[in-house]
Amino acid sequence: MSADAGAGVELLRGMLEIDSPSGGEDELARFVETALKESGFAAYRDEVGNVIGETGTGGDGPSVLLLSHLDTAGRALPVALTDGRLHGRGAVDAKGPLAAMIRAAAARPDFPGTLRVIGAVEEERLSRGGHHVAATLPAPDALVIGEPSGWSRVVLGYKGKIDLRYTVSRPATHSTNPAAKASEVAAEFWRDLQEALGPERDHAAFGSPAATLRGIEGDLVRATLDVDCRVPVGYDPAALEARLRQRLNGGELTVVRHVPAARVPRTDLVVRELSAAIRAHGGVPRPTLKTGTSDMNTVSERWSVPMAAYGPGDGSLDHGDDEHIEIAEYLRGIDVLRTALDGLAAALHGTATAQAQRPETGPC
């Protein structure tokens, strides 16, 4: 392993050694800020705790933002490097993609404009960091979201999210009383909600809605349901709410949060450059649509700029007890990002000669 590759692995390992649940990212943020400064970035933390590193020649040149997140979901895991795999919470979601972005951007201090890397807080909970970034920073000319895609995949979009809470109360009574109890009413509402989503509901299909019962608590007198609905592009949350309000059966419904779905076309500039970079490193780019959500959903509500999500790591390991990343994949991801940054610099800087010399890639 080269010294450069070794330094990249050590950066990621150091990040994995620090537990960083949503709302508890401070220690990791300080570590990343120091790592950015040691890698030549101008680095600081903003008002909500996001870590921001900047490099490049600045001036009137284009701006490219690499945005990933610091927080993790799930219990902390032992960190170990075995058989070419680095194990630990966040190895793929999303410390691996963030570390790859830092290493790629650090290798491009001569980027002809502003190259910014951000580790955001609380993406796994309420996307607090991503909302703050979109509200306080100018829209970049191009954006890469750091999420696990696999080194040869480019993510074009994510489903949206509607979080619902249903609460219901019923008078205290004996369990043998035929009147419906709170727990029974709540269970009936869950069935009604699935029916309201329609017969085509499917978590695996990007174009279909689906729901997960994230939590249920109740007894004969009071019950609460917390529901996570995933919805496709163009889905009407108001229409769903209206259907559900006809089936409340004396309960109360709260829409806790709505995050619209996000999707870009295959012809998007960032998609094209990431795809070209994957090809340059021997891969076959594969466009992908994810059924979860990411900060791509968050920032696309404010920014209409070329964007896509990319990062090394197997997304099926997100939040799991065997979360790990293949070292070879992680290093390929760094190489792809470096090459993609070169392509974006040429395209955004209007370098006609460089564009003419590049082979035609077309959509991935």
The other form holds:
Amino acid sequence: MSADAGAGVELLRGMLEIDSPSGGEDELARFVETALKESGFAAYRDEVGNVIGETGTGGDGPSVLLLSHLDTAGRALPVALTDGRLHGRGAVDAKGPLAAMIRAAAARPDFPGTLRVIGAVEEERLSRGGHHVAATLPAPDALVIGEPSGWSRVVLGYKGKIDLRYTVSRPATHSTNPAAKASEVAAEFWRDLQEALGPERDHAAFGSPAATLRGIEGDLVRATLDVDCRVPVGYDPAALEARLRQRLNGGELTVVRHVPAARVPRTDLVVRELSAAIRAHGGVPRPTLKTGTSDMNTVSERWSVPMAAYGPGDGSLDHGDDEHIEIAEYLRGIDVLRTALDGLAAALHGTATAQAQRPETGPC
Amino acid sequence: MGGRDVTTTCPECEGPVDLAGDVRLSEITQCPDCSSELEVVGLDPVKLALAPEIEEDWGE
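Provide the structure of the form predicted in complex with its partner chain, given the form predicted on its own shown above.
Zooming out: every chain and molecule, the one shown earlier first.
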């Protein structure tokens, strides 16, 4: 393994050895900030704890943002490097993609503009970091979201998400009383919700809604359901809520959060440059739509810019107890990102130069 | 910027496909005859292939 590859593996291993659940990313953020500075970036933390690294020649050149996240989901796992695999919580979601972005950008200090890498906080919860980034930084000219697509896949979109909470109470009584108990009413609401989503509901299809019962607790007197619905592009959350409010059966419904679906066309500039980079490294690009949700959804509420999600790692290992990344896969992901950055620089630099030179024609 | 326009052949129906200036690798276009989605996979000479189908997968 080359020194460059070895340094990349050590960076990821160091990140994996720091537990970073949502809301507990501070130690990892400090580690990443130091790693960025040691790699030549100007690095800092923002108000919510995101870590931001900047490189490139700046000036009037284009800006490219590589945005991934620091936090992980699931219990901490032992870190081990065995048989070409690096095991640990976040190996694929999303410390592998974030480390790959850092290594790729670090190799391009002469990027003809501003190249930012951001490790955001709380993506796995309410995307607090991603919201803050989109609210406080200027929209980039191109954006790559760091998630585990796999080295030869480019993600064009994610389903949207509606988080719901249903709570119902019933008077205390003996269990043999024929009246419906709170727990039974809640179970009935779950069935009604699935029916309200329609017979086409499907977690495996990008174009169909689907729901997951994330949590259920209660007893005969009081019961609560936490549900996340994944919804396609153009889905009307108000219509779903209206249908559900007709089936409350005395319960209360709260829409905790709604994030619309995000989708770019396959003609998108970032999709094109990532695809070309995958081909340059011997792969056949696989454009993919994902039925989960990412910070691509979060930032695309504010930014309408070329974007796609990309990162090494097998997404089917997300949040699981066998989370790991193949070292070869990780290193290939870094190579693809470096090549894609070169392609974006070439494609955007001319545009940015032309825009900078274009006389203002609008009203004074 | 501003490369010359190119006319090449659709790999599906062999009809002519025009590409306007500055053709880039992995650019996606559509055949005007058979509507196939095509990807630029070579530049010298310009070569088109059927664009890979869009896959769907669960997770992030």
